[in-house]
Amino acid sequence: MSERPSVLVAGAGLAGITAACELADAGLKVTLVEKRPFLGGRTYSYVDKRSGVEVDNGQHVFMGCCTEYIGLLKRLGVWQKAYLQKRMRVRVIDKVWGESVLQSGALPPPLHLLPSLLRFRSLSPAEKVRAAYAMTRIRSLDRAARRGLDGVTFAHWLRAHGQTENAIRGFWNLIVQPTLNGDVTTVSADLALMVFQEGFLRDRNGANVGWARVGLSALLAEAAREYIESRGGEVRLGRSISGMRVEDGRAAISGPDEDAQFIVMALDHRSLLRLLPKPLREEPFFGRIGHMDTSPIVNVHLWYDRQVTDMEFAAFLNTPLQWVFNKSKLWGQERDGQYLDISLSGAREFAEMPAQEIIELFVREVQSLFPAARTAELKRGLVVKQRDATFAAHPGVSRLRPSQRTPVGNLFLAGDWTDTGWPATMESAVRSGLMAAQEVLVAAGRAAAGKEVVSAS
């Protein structure tokens, strides 16, 4: 019996975890290495020392169209720790025009959204008709035949299809900003159109909203470790890779498991570039990665001494608030107090603002929208800033995103920033891990006959 091929997976975020699980299942000798003392990458939680409450580094939600992420949770046996709506229902609170509900109806796509769109209070009757028309155009659009879409912003595309500035701000950006982590005026039309096609217009359940019922680390970290180790793999935490070299067309790393036959670098793109030897960084395939920008996410955590709202979560318009999540309710921990998580995407202005100013601003906004908060005591406020949370989905970004297979024969890439065809989401991270693992298996001659590599669209 031949010795199992060995593979080093560097980076234990969702991409690295997925690649390691897939490769371990295929019988390879897997070593998963992570410089931090925990698994999860950018999806992790920790206990806030002052409040004693577990805090997610950011509010991560998924949708029904995130089939590979859902598949990972089921693979690890933790699906019961998550929740997915049976039908999309999102409260939208407009500080000027009042509350609406976006929800999926019983009609076939794209008509399933029409009843709630017609009742959407932030749009005029004419804007609703134009939005419905744009939805039908998006559903039938062949993005593959329109490569120029990646070169313009989604706002540009919307204006060319009759959307007013009010509709762009009061409807389209409501969905684009949290999914692409960028404002509608700055993101690639192609990626935004992909979100609507996959999430909202392919079937009625694509936009169903899901979330973890527990902290992100409690969701899958231990389950992932057990899964990999039970299949003969090894997980090494608190171990760094100091660099990489290329000899005779093959890569080797400086650090743990230097003799691995295959290497999957499941790191963020900036960390990857720092590890590459200079000649490789200047090679065109890798050089373009350095032109990718990042976009920040800021979360504002507020703990009150009593309940200030009974909602699960809501989106907001005409206020600095974007999305508010009632973590007490989502986690089934409703007691006397209440824990709210305010999620701000594409939050460049808040990334540089002092934390106390951010807390004061959003406490005022919560009070203005939820009267019960005016008499409640704020027990604790916490701001978590992720300045480089995701790659920036600017026009032209698709040309910068690399494939999982590199010009170096035994070196592969994974991460939500690689060319998965999806924006920087948990789904993209999982897909990249699957795609990288399949490329490794092809290179190792272990690809299962008839097994499809996850598509990039």
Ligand SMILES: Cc1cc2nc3c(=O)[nH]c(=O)nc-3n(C[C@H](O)[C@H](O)[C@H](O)COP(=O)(O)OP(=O)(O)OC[C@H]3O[C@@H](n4cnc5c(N)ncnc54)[C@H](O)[C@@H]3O)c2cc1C
Contents of the next structure:
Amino acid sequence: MSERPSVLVAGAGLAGITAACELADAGLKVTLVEKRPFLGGRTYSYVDKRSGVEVDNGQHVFMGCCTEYIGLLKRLGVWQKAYLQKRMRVRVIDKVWGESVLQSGALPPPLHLLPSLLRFRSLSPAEKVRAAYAMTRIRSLDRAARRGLDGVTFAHWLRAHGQTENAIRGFWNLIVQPTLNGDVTTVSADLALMVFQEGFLRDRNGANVGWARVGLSALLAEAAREYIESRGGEVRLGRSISGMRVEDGRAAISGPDEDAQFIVMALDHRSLLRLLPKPLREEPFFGRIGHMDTSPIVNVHLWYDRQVTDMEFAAFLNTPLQWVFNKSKLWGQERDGQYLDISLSGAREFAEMPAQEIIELFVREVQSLFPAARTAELKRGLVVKQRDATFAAHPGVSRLRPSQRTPVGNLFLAGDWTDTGWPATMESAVRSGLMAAQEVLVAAGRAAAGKEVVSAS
Ligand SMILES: Cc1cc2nc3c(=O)[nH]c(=O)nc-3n(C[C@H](O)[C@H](O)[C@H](O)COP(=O)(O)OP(=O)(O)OC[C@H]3O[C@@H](n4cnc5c(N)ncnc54)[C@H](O)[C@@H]3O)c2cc1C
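Show the same protein again, this time as the form predicted together with the named molecule rather than the form predicted on its own.
After this comes the whole thing, all chains and molecules, with the earlier chain placed first.
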């Protein structure tokens, strides 16, 4: 029998992959089990049969402040497949007020944003002054005060700090909607404030935008599998955990590797709830998870026979377009036509709309904003709806997010939805994996309790 403690990690999304890598590195016998035939979870790509082109399940971007996600890519040796801006630069195209650029300047934070804020066309001079004032208030909020604001919406906080409805829509929501996957009127002030503190106000490079230069499945899945297997671990794809039981205070799962000493459940929260035995579901620690809601993301993929825009990506105002990514440029494939990916966060109305209607609407919007699209031929349109893309960052959500350590001694949780202090992002998933692994190592007597493995946010 192996002397190495054994651990089963269920779910090979970024959280499970991270936990498995960390635990394999620490010398544990790791088995990573995933119900689908590939690693990557909610970050994956596939070849669209009609166009023959690789399509991501949704455009994924990260920011310079996503240090643990960047660390994972470096650890797996795939960092060269990603790109990160040296300095934040985001084009903002307002259908009514024209184009501005939000960029980080040479001044120290928070002044680095000031020159581009002063030139921002969608705000009046008075709104710019008030936005700058709100930024200074956000910067000075300590963590306890910020966390105390979890019960109110960010829109509520902004109004209380002198922001007009135009500034809330035309400036703050621009950042909040994609990062929290929800409209500014529906999301927790705590999480939104955290995004501004970490991304925009702590450091000049925190909001630099990054993306994969390849399809998401080509980014890290294979490297992760090799990393785990080369450290004596096992990766079992296409294998589902079908149930869980608790006997004598210890958890065991039904499915592969039933005898593992430690279990990390790195599933999305709804899948986890379905597997929990009834007595656990009724415990307050687990029961509150059932109150978490989800929020959809819809991506509209448009392939044109020629180039219709020269931008890399841009954010949009006063149009249903939210963010548009020029995939041909991001992937360095600009030879044949142009492939645009329109990313719509918190997209409840589009999740219910028929795909053809969505395509027609966005083709018209692209034509109205990019004159070259009026004469271009649309070769293919595709809508990808992810109805449960992330947990909904509603006010009060922090109280619903469980820690990685559970009341069951050998059972641990990971996933972007567990308590990391971050919104539902790749960074949150990776952080949760590191935090869960640390708790396993403590339980296995391989690490001291209380050590912070990720910096608190
Ligand atoms: C369309 C879209 C766009 C997004 N855009 C961004 C972005 O721009 N930036 C960003 O940072 N984040 C973005 N996100 C969020 C990001 O993808 C997630 O936060 C992250 O991938 C979650 O990882 P995870 O490991 O926590 O969960 P998951 O990736 O959901 O992993 C859970 C895994 O568990 C598996 N599983 C479930 N049940 C079982 C079972 N019974 N047995 C075995 N395995 C099981 C699932 O198949 C899955 O692989 C986006 C998400 C979506 C959907």
